[in-house]
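To begin, one chain is listed below as structure tokens, in the form predicted on its own.
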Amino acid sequence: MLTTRTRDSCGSSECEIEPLTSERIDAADDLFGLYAQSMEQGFGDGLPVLPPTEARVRSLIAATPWLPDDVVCMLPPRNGAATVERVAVNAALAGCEPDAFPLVIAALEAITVPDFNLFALTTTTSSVFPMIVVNGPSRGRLGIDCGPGCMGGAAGRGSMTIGRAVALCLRNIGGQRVGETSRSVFGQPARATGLCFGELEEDSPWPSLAQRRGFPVDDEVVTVHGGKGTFPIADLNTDDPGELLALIAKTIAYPMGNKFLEPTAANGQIVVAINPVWAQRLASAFPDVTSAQEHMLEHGWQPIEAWPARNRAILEEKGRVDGQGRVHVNERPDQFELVVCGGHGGLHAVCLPSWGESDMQSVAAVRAGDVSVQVTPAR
């Protein structure tokens, strides 16, 4: 958590030249001599990176209530400590707008509660990485994609840069390399650019995602979940509501999928990303998303016959299968979380599956002159 030593509890001309303290390096004069400089160096994803430079990341650390040396949280695996400056740095390498860096914030805030499970997720074998839902009034001055080819595509600054920034934050501070700390087998394309894009509220029939999280609509919320990379889904056929509904949790609740493989039902988040076309639909029937979320719970299930006699005996030991025979992905409705954004094009959904073993996360972003926050000491 940060620290309660603000921009505010000093004089403005002391914060402008508090001292950078992050080792400074002889960059290549050209861009893509510093493209090679940051693979050589080991700073760099595998993507071209732009100069931090001393005046690029104080104009960051400036958006911001912080200090440079503030601790905005401890990131593993290798427990490095994300300062703001540090941060920053980061940011800048991945091309991040002042107006941008407290999301960046707020999302490494939110991965680092204790529930989201963040060593177990930068460590594990699986491909999972912290997946970007960004909620409130920020979402278009910033460049966060909400519409269509909001999950790849679309190039929106916001949604590239802020995901970007996290995945280096990871990978510079927190020591997450593959082959070294990281057992991932495969990773995802999430790994190096990040995933971040936005709720499309002018177009849900339902409460956004943050305000069903409890927070007030004009808030900028930035919510974490544990994603194994982008399920794509398609329908052509199916007009009634309730019936597209169903199969859609049919469809996410897949035998092979990691929420099967835990003890219990009850861990983690499945999200289901609908276009507004479809959202308007679902809404006829289901005006309440929690009714919706219900539906889905009653049909997120596979009989226990889709698996063979070995995986049966194992689902059966844990618990898994209730006195009708099925299995179900999920315990609660609320594990369901329905989320608009997307095209007009009403073919398709994206489901985002758990990990199973984290809990989503959201935090509200605060920027430079927010008197109003609260924080805790980190040292």
Given for the second form:
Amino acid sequence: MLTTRTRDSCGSSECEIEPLTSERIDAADDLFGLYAQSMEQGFGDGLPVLPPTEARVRSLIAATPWLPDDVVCMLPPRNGAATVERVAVNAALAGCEPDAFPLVIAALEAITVPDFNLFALTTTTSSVFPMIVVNGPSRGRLGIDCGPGCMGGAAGRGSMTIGRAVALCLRNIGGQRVGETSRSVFGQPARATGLCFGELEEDSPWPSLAQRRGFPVDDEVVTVHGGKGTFPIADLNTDDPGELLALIAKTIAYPMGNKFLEPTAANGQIVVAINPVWAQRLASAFPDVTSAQEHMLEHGWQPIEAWPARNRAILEEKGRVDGQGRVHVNERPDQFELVVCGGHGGLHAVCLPSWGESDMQSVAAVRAGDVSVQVTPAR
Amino acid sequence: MEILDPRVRFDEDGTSATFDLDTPLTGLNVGLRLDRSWRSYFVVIDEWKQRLTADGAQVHVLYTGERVGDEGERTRSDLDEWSRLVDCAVVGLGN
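Just the form predicted on its own so far, so send over the form predicted in complex with its partner chain.
Entire complex below, previous chain first.
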């Protein structure tokens, strides 16, 4: 990805002789008219859009080291070529600012890693959608919400535009359309607005998600997770951190979760967003995050009796029932990914349930002037 | 004002392609591929297998599993082997 060039260039994507090849649309001059036009012509998502003018699109491209015709990825379900230009047009539509655009590129690179299984995610009957967790030093600057309301309501520009840009790319470049290429029964809000939030690294007692996945602390990292929605968890009564974490693990192993539909528990991750107050409490018993994950594995199961007889037979046939009659939601501790974020009100966590057959992926964002970028000219 | 079109224009519509064999089924190796999680299709597969066999086809049913991780590697290997056996196939029966 992002190693192809279709012709020699004069270098910087700020070069004005690099033509933008997108077709032009004669758009209404006022934003209400543009909104109506986006709905009528099918390039919108139901939310108001901003005009992707050439100047705006060029400003986004200039924030990267890439040229307009560099191909980020092929986007399913219809394998549209996501050139940097096309991605920028959709990002402009979403209101993405140039400084945030490299994270859109990184997110698209991440979701098209084969083990993310994007074709399946974009066509399934499920509600699953790529959810984005951001780590690194640019979160505040870009308006990536990490604190109160980080999953909706805080209204940071980065949070509200990066995920939406990815969603628009899937619609307009990948051809994901409900009732046509997507068989999603319900969808979910993130399919329009995206879901993009940051880890509250400053308040976390553990290494960040990006660090745990092998990235230096100063990297801007986008991690994508195929999440089925936001599943709220609340507790007023449990003081003991071990009991609290066990209860969380038991709660997220709900019987009608996708993880129990799969032949094995080996694939996919379950993301649990932990508020910073609970994180400190949990860390008092689990100073090492892997010990917390092991504890969750120990308690993240349901007894086979939780299912009706017919379902039990299927789970047994799949080999999902252990010798103690337990059906585990995950096979390994590292499949429980704890992300510290949210407000200091305590009381709450949020689970981003796994779709199952999709493994979390992480990519570091690359910016214009990044000397580490190696580009292979096209043959 | 002028804006850039955010869409890729696809040449054909988004429906699944269909094909005509233009040949009798006798002696043909026909594949039926099913995601084993979708148990409702088991009934469909049984019915189709009977009818195809009655029409002279040699039917090869493949039940696939997961698509990522180690299981995914096994699934791809099974698909590769199965695809060499068949002259034509019905796929996409699943999620």
